[in-house]
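In the form predicted on its own, a lone chain appears below as structure tokens.
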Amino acid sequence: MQLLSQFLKHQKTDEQLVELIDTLMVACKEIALQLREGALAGILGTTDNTNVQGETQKKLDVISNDVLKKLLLDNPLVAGLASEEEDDPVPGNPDGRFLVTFDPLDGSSNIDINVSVGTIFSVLELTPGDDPALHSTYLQSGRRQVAAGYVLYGPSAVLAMTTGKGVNFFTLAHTGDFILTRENVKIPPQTREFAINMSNQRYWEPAMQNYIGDLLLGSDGPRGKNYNMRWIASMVAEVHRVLTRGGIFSYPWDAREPAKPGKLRLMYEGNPMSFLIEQADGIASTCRAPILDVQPGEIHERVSIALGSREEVEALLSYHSADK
């Protein structure tokens, strides 16, 4: 059994990056503990506050954000951070090396019904001379990430992470250690599973409607095989399933708010998940271009997302190409 720290050192991961990841994991272990207590600790339910996206904050959104913020800002390696729950960046140590963006508790609408949620994180390097208090400092494309991952809080707490050398799974043991449980994860190139919020179907652009329509036709349609649909409404849980056994997950553009390119956020959802997917031999796309190539214009920018098994995402992209 290999501990996370031992594995990273074996991979010759930068020592300072290892230290930062260790800080992130201390925070995630605390969040896992809070989640396990649930109603016993009086931390379920909503607050009277909304975040910058206009979403009502759950109590655990706020708690998780505070835990991550405190521990990261106590680490001198952290120059600054940006969170889904913070309107503006939070500067850290002016001599720090790393910027951390995160969604402290993805899928938090599922907390009260005890469905899997998770913490998503992305690590960038501070460009020398840039001010970590400014939004512009964080606006780096996903290709510049030095590490990314998530911790899924489910029946067990599982870390999925990449530092650019493949994707690996670590499970939180009763000892408090993350232990390597699956190495060099690869997504099967083909699949018979798709995940999408079908209630929005009437708002999608024609290419997406046609693609999903053909999946629903199954073996009677042009795809020639039957598909199963999954939908958890937690990106961490959806992506974990894709990494574990393949599939395609999409949250596409829709016409309800046409000025917004999508619902999910680029910097702390789209980019870290796309880094994982590409490192596991999958594809992550906006349906027009690779997500990791998108140059962000703001920290809380939204993006259309389709990711998963290579051949299935390529099939989806062919529908969009034909619709041009």
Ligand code: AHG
Given for the second form:
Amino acid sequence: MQLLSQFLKHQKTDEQLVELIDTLMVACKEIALQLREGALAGILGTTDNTNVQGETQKKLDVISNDVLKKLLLDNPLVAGLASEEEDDPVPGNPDGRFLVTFDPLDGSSNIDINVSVGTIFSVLELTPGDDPALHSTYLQSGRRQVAAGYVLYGPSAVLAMTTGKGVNFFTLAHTGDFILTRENVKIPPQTREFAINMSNQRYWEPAMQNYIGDLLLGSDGPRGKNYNMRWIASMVAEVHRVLTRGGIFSYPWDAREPAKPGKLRLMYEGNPMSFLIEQADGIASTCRAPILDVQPGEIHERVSIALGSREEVEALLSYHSADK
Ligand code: AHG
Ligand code: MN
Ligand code: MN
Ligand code: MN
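With the form predicted on its own already on screen, would you show the form predicted together with the ligand?
Shown next: the complete complex, the earlier chain at its head.
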């Protein structure tokens, strides 16, 4: 059995990055404990607040955000943070080295029905001279991430993480240690499983409608095989399934908010998940370009997402290039 800290040292991970990851895991363990209490601690349900996304905040959105903020700002390595639940970036130690962007509780709509949720994090470095109180400081492309991952609070709590040397899974033991349970995860290039919110079908662009329509034709259609569908409504759970057994997950542009490229956020959903997917030999695309190449214009900007098994995502992209 290898502990997370031992594994990171074995991978010769930068010592300060190991220390930051340890802080993130202390926070995620606290969140996992709060989630386990659920209704008993009176922490289900919503608050009266609306976040910058226009979403009604769940009590656990706020609790998990506060846990992460407090622990990260207590770590002198942290120059600043940006969160789904914070309108503006929160500056930390001006001499700090790392910027952390995070989705403290992903899949919030599932919290009251006791379905898996997660915490997503992305680590960037402060460009010397930049002010961590300013939005511009965080607007770095996903290629600049030094680490990214999530903790999925499911039947077991599982950390999936990369520092650019592959993807590894760690399971939270009753001792409070994250133990290596799967090393060098690689996504199968082919799949028969797709994940998309079908209720939005009439709002998609034609290329997406045509692609999904062909999946539904199964072995009689151009894809030549039958597919199964999953939709959990927690991106962390969908991505974990894709990393674990392959698949394609998409939340594409839709006409409900045509000025926005989709529902999911680039800086703390799209980028960290895309780093993981590419490190596991999958593809993560906006349907027109790699997500990691997108140059952010604002911290809470949205991004269209299609990610997963290489050959399946390539098939989807062929519908979009044909549809120029
Ligand atoms: P969050 O709970 O952090 O706001 O994210 C929810 C996201 C993502 O986790 C999930 O894939 C998607 O919303 C589900 O959207 P629909 O409810 O429209 O299906
Ligand atoms: Mn939300
Ligand atoms: Mn989310
Ligand atoms: Mn969230």
